[in-house]
Amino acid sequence: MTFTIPIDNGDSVKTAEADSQRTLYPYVTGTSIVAIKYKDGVLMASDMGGSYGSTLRYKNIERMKAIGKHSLLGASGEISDFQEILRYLDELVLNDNMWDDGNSLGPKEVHNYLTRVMYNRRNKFNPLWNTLVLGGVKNGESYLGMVSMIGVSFEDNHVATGFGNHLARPILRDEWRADLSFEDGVKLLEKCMRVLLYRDRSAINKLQIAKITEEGVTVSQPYSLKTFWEFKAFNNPTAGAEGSW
């Protein structure tokens, strides 16, 4: 595909043919998202780096942004398109807000929305390059789902991407009930990011957790773990390994 530019010249216009460009590979990204519900709405975590490819290239970045009134959205992947996510939401909010009709655009709906835009830039091959998480409370009720790069979309219970989706989901099968408190869903939430900073090469112990309920949006202050990294196994984790390396 191209297109042509203009290209003023004096005395006349001539064209020059520029292919159109597609994001194929991320660049700037960041890592696992995890949330779950609890007995007063959703609770997230991220932490806060940003990965140039294999170089934790960023330490302080916010990868957790409410959205309207209603919801809050934790994104995993290349950054730059979250941002230009949170452009899209922006324009999408406003518009609502434009018509003042005393109604607001709930969880339910922006997840929809999120999975339309992410199934169409999908099926124009320049997939936005993000796994989305997406909470919120509305009229009482809680809601939490996720979004793949390519329009995948689901709700659950408790939600994670990245290395999360395979390293903390089996602990929140475990250890997740309905009625969690603030504090112990704080806890588990916390739990899961130390087994994933110990885990994932491109996590760091930089973290927030934020919480929506309906009276709003809370994002924490940054703040780190306690960790414990004289277990056996983190020695010599090759004893045992077959093969000549």
Given for the second form:
Amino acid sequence: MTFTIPIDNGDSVKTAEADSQRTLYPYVTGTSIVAIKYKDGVLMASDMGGSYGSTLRYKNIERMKAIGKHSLLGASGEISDFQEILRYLDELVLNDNMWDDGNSLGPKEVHNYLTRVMYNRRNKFNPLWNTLVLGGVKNGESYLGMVSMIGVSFEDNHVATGFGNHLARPILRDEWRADLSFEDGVKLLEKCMRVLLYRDRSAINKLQIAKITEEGVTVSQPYSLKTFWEFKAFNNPTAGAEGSW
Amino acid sequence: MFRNQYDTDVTTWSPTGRLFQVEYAMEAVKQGSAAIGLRSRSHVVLACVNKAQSELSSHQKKIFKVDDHIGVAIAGLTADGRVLSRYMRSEAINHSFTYESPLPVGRLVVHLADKAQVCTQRSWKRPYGVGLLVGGLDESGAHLYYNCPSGNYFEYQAFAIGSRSQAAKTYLERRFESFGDASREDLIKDAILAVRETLQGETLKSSLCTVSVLGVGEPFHFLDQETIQKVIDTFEKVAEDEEGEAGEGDAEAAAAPAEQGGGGAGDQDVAPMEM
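Could you present the same protein in the form predicted in complex with its partner chain, rather than the form predicted on its own shown above?
Starting with the chain above, the whole complex follows.
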């Protein structure tokens, strides 16, 4: 479906040239991000895949990055828009550091800044096609929030994007507790990521887990989850329907 | 100050390396009625003397709330002060909207100072004729700054500006070492006592001064007349005993305003726009 909309000062209706200036569809996308608050801070998990439509084209994309001293940003959706956001945040953190005055941007400030950016882009019909997860710790307080491409923004104890909304959230709702240890938190995230690996066709078996505490951010080395495919039904799948494959 | 040929333009240097227009702007601050600020680790108190044009009129507003965590007291051209307060409120609320977090006061005063500096380097502008005592909180606690028409700013434990502020400054110099750890109540008492110093023997009444407080867990607000009067009552009785000492102190302090501009009756000679 195509439709023309007035942009710029709203006087004239623009056509194809102007359309190439704004986002219409995503091209290279990352899939789910899952994140939880735990005892010492926030844990976040993502895989390292960048899909080009239905092709799993890029397999070494880091979709989680540290922002300043106190925050960690994870993104699903268009990878190039994520890189653009990282550039904006780079400038923000740089200017904050240049003040050199003992004040620093915390996760709440970064989250709200991103909300403003995403919402303003949405209002211009030129969204950054991402769902962002922002976690952090400052002055002993943990923070975890999400912003969508249309500027919907909120905080919670556990969040998930993309397919994670449907597959990971129910697990988190049942099994998340306020005082999770690091090991239990990682186990919980791995449980969610395993389900996503089985059921989300754009997920790949190469994931990273990032941790942010008062001390700072650590992003793990990539690793893969053990999977099990020896279900009886997989052994002779056409047993019930002779002739099919 | 002597009139000379280098003082017409703010963009003209004198041979001795001075910008006279900027210095004259700082004179305007000295002519305004006194404003006092002091801070502890967790609170800032701003106080000022209420002077009205005549008995028939109300007094001018000299203390402004910029945000829940920042307040400003002004001395000099109050119109300039009002404009700058509006600018400060705008900066604070824009920051709050974007980051959902209070603007650190240290950053606000730098913006203010840069704005004032612009007016010292444009031939079609004039410096702001107002001094600002900015009190506020940020991550490192309570702060008090003084912003000058020259574009300079300084951080203080306690400061006083405006006419007869020297008397208040002398009082503050004696007491400032105790301010850091002082309780909120002691800080307020010291502020009101400092205001009393600038009144030079006139009886201190709560109607003559405005006092505002802000601190950790306490948003900026003005103290009402009753509260101020209660504090005054606690030391006015003690003051009667000290009358003998105070008499001598006054004689010295009276010499200072003569230099500043006009002595005790100076206020009637002050131009209407300067309060």
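Note that the rigid core is defined as the largest set of C-alphas that superpose within 1.5 Å between two forms. Positions refer to the first chain, counted from 1. Note that the coordinates shown come from a computational prediction; the quantities given were computed from them, not determined experimentally.
In this overlay on the rigid core, Lys226 has a C-alpha that sits less than 2 Å away from its partner position between these two forms.
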